[in-house]
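The form predicted alone is given below as one chain in structure tokens.
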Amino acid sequence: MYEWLEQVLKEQYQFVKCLRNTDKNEIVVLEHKTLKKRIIKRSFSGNSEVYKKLLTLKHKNMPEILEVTEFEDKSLVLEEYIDGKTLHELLGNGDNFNDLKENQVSEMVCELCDILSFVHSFNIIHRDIKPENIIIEKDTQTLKLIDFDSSRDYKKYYPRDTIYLGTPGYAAPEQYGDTSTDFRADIYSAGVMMNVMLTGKFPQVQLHHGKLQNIIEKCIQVSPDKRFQTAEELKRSLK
């Protein structure tokens, strides 16, 4: 299946651009030669368990997963191409940072909570919530959560995560500890991202002061037990 799919892509699609190319994964945009429809192709080392589960799921706040296959230790995922800009691109950085208003942040994070509630209900922890993994669709302005490469299938009685993944600054402390992460790791990352959306900085550097300050502080508590316990609870606090 893996080799056959690679051959089909080579024959029917043309390369558009590379979005990421590291030792661990490659993400490229392909376009059908006749239909001119674009897709995302992800190639990475490791297990595709989460993507196989996502293959059967659909939600307005994430790209549709079109195909998943494995060969030895390699995985290949095809997914819907989202025409839009990442939150990282929209925010900018340094002197060009475009801070958002609190009501804008609340609206966007409420959408994020919707997709987190959905994937959490299927025992999927994203584990890499950050502006680079949020796309705002061009035509609809709908928020899309992308990149489930670091995600894991939550198993309650696993003693700890087998692989430490996530982005420094955004990843919850327990993602680097000796315990197993659960859905509250995504709550932590969402809180950090809210602060970045408002200030351009991580909360330990500059904490946002305003109506959302208490919500951010609760999200980023070191102890998961002191955070919002679910994405639904976080959304209610933002209403």
Second form
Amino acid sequence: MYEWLEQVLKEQYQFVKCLRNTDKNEIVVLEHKTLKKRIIKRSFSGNSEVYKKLLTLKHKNMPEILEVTEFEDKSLVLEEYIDGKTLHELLGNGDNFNDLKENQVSEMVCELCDILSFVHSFNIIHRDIKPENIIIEKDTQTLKLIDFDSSRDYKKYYPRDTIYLGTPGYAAPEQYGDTSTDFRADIYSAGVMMNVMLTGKFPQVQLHHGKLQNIIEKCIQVSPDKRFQTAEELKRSLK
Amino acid sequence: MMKKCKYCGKEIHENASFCPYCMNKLIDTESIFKKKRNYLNFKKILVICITLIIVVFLCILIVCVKKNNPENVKSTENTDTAIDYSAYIGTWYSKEITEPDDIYKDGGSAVQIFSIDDRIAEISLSTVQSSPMNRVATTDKIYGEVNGNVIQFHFQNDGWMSSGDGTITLLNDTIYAEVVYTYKDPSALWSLDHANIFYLLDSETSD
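Let's see the other form, the form predicted together with its partner chain, since the form predicted alone is already up.
What follows is the entire complex, opening with the chain shown before.
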């Protein structure tokens, strides 16, 4: 099916732009030549188990996965195209940093908690929560969590995470170490991201001072047991 | 090896879950709704059933009161915005149907309004596939909330274990019904029409 799909994509779609191109992973935007509708095509090496699971799931805060196929060690995933800007682009950086108000951050993180609760309930950990992986859809202003490349199914008693996959700064300490990561790693990253949304800096560099400070601090506890235990619990604390 | 896309008819790979020609997804997805649905326990179902029974009882009571005291009821209604709901009671068919039996020949949809007042309507929606398959999706009798000329309803099972919400808009000579599925069972082979305008058959309007 991999080859069949590649062939049809070549015939029916035109290349729009490349979003990422590394030796392991390529993400491109394609547009249907007659329907003029866009899709995202991800090609990567390694297994696509998590995308196969997402293929049967739907949530307003994530793009719909349309197709998953494998050939030898290559995987190809087609995904709904979201028209909008990433949170990273919206925040800007350096002197052009546009900080967000606490209530805007609360609203966005509540939406993030909705999608995290949803995927966690299917034993999926995202493991790469960061502003680059959040898109705010242009028309609806809905938050969309993208890029499940780093996530894999959560297996209890899994001995250790062998390869480092997360983004430095956002990854929970246990993602570097010996203990296996669980859903609470996403809570950690959400906490770091909240701080970045408010200050433009990692909490270790400059912790936000305000109403959300306690919530951020609880998210980024080194011990997972001291954090919010579920995304729902984090959402409740924001209301 | 190959199958036909159910939307555009093009030949696609048998394992495809997305048609790259017409860009439609071919498999049904599990939404947040289904997760919630799993939490529906026996107690909740019992409460819903009891509520429905009470609603039916109230409906019958209201209908009886209206029949016995037509003038009395009329005087209490707001005459400016009053809608003659009783005119909508009956079976409404999609346009191509001229005889009730046509629905089983050429396929089509029907909306039945069993009873309706300014608060509650007892309805059912069905869509039949053309012969010889004649697959039927039907909500059976369900209750909808009436607001002016709009009936809002939720259906738990369309006969294929799929569920969703919908609205019926009362437009004098026609009604317009719209259905949005919130959960589609992966094994479902048929479903209700997404949106349609419905008409009363001449035989029914003559009286």
